[in-house]
Amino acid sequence: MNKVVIDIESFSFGIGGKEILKDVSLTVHEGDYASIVGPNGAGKTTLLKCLSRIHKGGRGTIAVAGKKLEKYSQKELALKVGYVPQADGRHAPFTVREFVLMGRYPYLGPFSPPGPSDTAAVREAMAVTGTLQFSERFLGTLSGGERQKVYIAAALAQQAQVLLLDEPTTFLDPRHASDIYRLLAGINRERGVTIISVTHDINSAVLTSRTILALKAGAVAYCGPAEEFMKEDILQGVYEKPFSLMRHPRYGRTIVAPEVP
């Protein structure tokens, strides 16, 4: 079995006296693809921010590559974990190349210019994500799907072992959402990058992931193989509503059938 890269044990976290995460445990192995699902307010994004240490503190333990999270400097952690935040509609005033180059910050000193290895890493990340053609354009001129690929390119340029993504297809139309899912699956399969993604898209989570963590009111409602998640009693327990299930005609996995209002 591949080595453990993320190990969360009995982790709880609160903000302003309100407990948001309650005794959460999750083990992710090298090369895994894990999706975090659950209703709004379940603590999904908070868990991702704790993993990337945007939120600090909490009870219990989080270890990255066998080392406790609090023992890392921010630069050391960036060599292990890359974070792609949820799109918020704001656009940084940089060209695509400049933005992707920022992903190399763990390797650069405060005043040192990028070297050949940095240039090569940026070009490779942009080639993998199909963003080379946008390299001199400003982020604000791109579509939502194009920008999301650029954000992923910046994380890839970081050359971290683990990629954390917070709802990477939010606000994207079906074609661009499919492009992002295919891109992430390829990065996981072909480059061996471990992926942990927060999503509301249950069907895509089941089709792309090997592991699913479902949170409800900050606690673990399910953690295990993706295919075992798609059972009526489990889904209803997480989302408090009935579901109709069907077999995907191409992939054979159980998915949630569309509902008519």
Given for the second form:
Amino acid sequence: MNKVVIDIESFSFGIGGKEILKDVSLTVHEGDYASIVGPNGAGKTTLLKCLSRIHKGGRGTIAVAGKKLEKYSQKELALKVGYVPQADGRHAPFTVREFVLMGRYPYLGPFSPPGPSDTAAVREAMAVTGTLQFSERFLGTLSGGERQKVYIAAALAQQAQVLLLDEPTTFLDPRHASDIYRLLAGINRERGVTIISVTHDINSAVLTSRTILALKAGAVAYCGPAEEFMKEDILQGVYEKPFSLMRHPRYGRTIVAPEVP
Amino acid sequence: MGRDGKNKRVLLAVILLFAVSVFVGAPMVGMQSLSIHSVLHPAAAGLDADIFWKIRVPRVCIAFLAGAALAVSGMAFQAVFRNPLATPFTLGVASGASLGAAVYMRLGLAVGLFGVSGMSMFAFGGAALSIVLVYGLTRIKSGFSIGTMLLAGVALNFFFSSAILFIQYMSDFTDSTRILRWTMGGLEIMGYESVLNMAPFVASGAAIILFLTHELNLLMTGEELAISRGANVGGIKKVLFFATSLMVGGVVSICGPIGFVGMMVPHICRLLIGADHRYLTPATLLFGGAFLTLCDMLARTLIAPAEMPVGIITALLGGPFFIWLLLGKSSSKMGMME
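Can I have the other form now, the form predicted in complex with its partner chain, not the form predicted on its own?
Below is the entire complex, every chain and molecule, led by the chain shown above.
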């Protein structure tokens, strides 16, 4: 088994007196591909934001690469953990290349122009994500799928060990969604980047990831191998509705059958 | 990087050239035409030399410094609030600084600290107070919209203006006239003393902002993303608010509130050179200085032999510009507004 890269121990977190995460414990190993699923408002996004220290505080401990989160400076943490937020429809007036270059922030001092290593990292991140072709376009002119690839490129340029993604495929059509899943699988397999991705798409979560973490009302409802998550009683426990399961015709894995409402 | 970076450096050099020629040329223009010879002659002592060196040069210095400071403050606010309409004027920061200065005048104080004028310090205090207020107001409702921000600014503007009126009402005739004339915003009759008073505020504020260009870029992409890239957003915003308060306070205490420079200049510069603050910041400083110097040149020549406050010129230009930004296509908002 690989080294533990993220270790969360009975972590609780609230905003404005409302407890959003309750006693969450979780370990993620280096090179793992984990999906976080669960009903709306279960605390999935909050957990990602606590990991990247967008939200500060909370009870319990979170350790990244063996060091407690609060011991990191924000720049040091950025060298370990990258973050791709949910699409919010607002775009800063930057070109794609300017935006990807900002992923190099933790490596740059004030006034210092980007050096050769920065340029190389940016170029490589854009090559991997297939975004070199629109490097001079403005963010606001991109489609949803292109935008998502650019955001992933910027996080890759950051060269962090762990990549957190918040619903990376929610607004994408099936083709662009599978582009993103293929990209993430490649990054995970070839670079050993640990991926933690929040999603509502149970089937994709099961087909793409090794580990599944299900949150329900801020608490962990399931944490373990992806295949074992696909049991009627477990799913019903998480989502409070019955599911019909079936076997995927090509991959043989258990998936959730679509249903008529 | 590469070709793009080279183009931007060339553009920046052109803007520098433009700013220098405005700065050098502006003192030559005025209702009294001067001959270069009589001004620059080593033994120059005539009326021409006096007009040039004692009136026009300091006035151009003030205009340039004030324009640079107001423009770059606007640019910083626009990055922090992610909104092209955020400026010292629309956020109520300029009127906060005015209130500080008016309080100082009413109190009739004549204090200073380490050679810094008390009035500038009061204006700085007023500016800092209003930034804290307007930022706090936009923060109460989560995910502040452009509407919340502008309304908070309008509310602060009303409040501070009434407070200034109240101070005027309570003042005697001399103080009252002095405050009234000063709130119109102008650059008349100022000597080198005013230049020396304002320069440290503008220089230190601008230096801080030039130091934070990477951070301004990140803030523009959103706070959460900026944090995840390693920026200490809370601290950066405090430093930026401090720097902008210094500049706005320093300018307002001398020139009164001059509007719209902080909106027009950064926007024009963004269209010219792009939004990357590594290039945008120096461009905005230079272009802002040149812009207000040109506006002031108009103000002192258009209705010669009389002259008008430069604030009237900038407002006449800025009003339509504001509406164009507000109603314009998403391209003119550069994706900064929802």
